[in-house]
Amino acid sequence: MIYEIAGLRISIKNRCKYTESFCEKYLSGDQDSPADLEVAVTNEEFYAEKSLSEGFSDGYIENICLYRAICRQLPVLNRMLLHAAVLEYDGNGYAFLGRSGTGKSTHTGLWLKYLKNSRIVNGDKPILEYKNGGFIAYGTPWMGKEGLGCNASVPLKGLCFLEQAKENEAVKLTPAEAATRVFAQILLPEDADNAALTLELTDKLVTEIPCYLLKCTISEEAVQKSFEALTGKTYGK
């Protein structure tokens, strides 16, 4: 079945029924017109995840799988996956990003408690699209465990890395500093062509997007410094 993803109509050879009903809101109305890129998995590729996935349906991890495959093929086509949660305010596109367990459900919900005009595009795996001078931010059926996001682009303003504190502060860094942290949240191809890409791709989106480091507790206040710096207005319910 052909579904359109990230501005791309993407071939999905699955096997399991699973995927399907996963992707069924990206499904594409015209099946005969070419793909711009299809993906299968091996079995190798199957049962090695398998492997590290007890407990999981083969479905579930055929899916894992399919998209890493698809994720390896972006680059060629100027789009890269990022490991984010990218929220929307006004039509603008913000991405949160931090390890795990550093708040990103938490802080984007607090932007969805106070700004009204905000909204989840995608809360863990969004595509990014390098396109005019800017990057788009796609959201995709592959949106984490608590399964927010919604089929919608926007352009990306600005990024923000978080890290629990006592006291809230938003820092901007230097393209080499987000340089440093944004590499935890990419996903590098294995081939050296696509690897290469990508690292255009990266240092493109540390350059030319503004990144900052936002220290933050649990907190409305927490959300006006990510607010303000982000997206350069005055905060206010």
Contents of the next structure:
Amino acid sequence: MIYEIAGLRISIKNRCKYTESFCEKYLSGDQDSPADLEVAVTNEEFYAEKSLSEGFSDGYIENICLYRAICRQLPVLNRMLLHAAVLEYDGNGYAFLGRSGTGKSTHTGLWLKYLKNSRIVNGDKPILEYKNGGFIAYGTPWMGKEGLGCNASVPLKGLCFLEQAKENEAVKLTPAEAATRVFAQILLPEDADNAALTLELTDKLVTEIPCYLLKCTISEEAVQKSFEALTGKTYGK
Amino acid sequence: MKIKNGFVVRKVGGESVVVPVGEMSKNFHGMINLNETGAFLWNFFTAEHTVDEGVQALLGEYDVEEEIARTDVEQFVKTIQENGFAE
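For comparison with the form predicted alone, would you give the structure of this protein in the form predicted in complex with its partner chain?
To see the whole picture, the full complex is given below, headed by that same chain.
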């Protein structure tokens, strides 16, 4: 079936039913026009993933492999996967990044609590597109264990790396500092073209989008710090 | 010495990084960060050259003493060979 994800027509050749209901909201009304991208999972890849994911259904495993297969081919289409939670506030998108367990969902949950007009576009694995000199973040069916997100897109205006701390502080990062941190949150394809383009897109991301490190506690003050750094607005006004 | 094919080098955020691609990505995982001299030497040794030629190239590009340039090139070549990146 053909799905419309991240502004692309993607033909997904799945064997298990799981992916069909998983991607339901993204199904294209036009199944006849050509696709931009076609993906299927090889047996080799399926069994490699299965050996790593004991206890999960075949459908779940195939579904993980399918997204990886999609994302590996994105850079030649000016897009890339970013492991992050993207929030929309006032029409703009902000990405929150950090290793598992650093509090991405906690901090984004606080934004939702304290900031009206905010919503999660993709809680875990958005696709970014470089377009007209800026980045767009897309919701996709793949959005993490919590399944938070929507079929929407938003212009990306800031990146915020999270670190737990005793005091709240937002620090601007240099492109080089941000690059080191972003590398841990991207997928590096194995083929030369897509690998090179991933690095080029990452360079644009860290040089053109303001990047911050938020040292934070679990508090409203933490939201204030990241909000003010990312939006340039005064919190609570 | 010549560096094997199968790497992509790009500047990201102003710093040079090298990543393995294709067959090379199966043997080596991860990313290599290069400083300015490292990036210059990496590029130079993608073609077959001797250590002496590397030293001369470095002297032609940067204002350094020959002894320091030689140490840099020898260290670079050693690192490349130890990691199995040399043909």
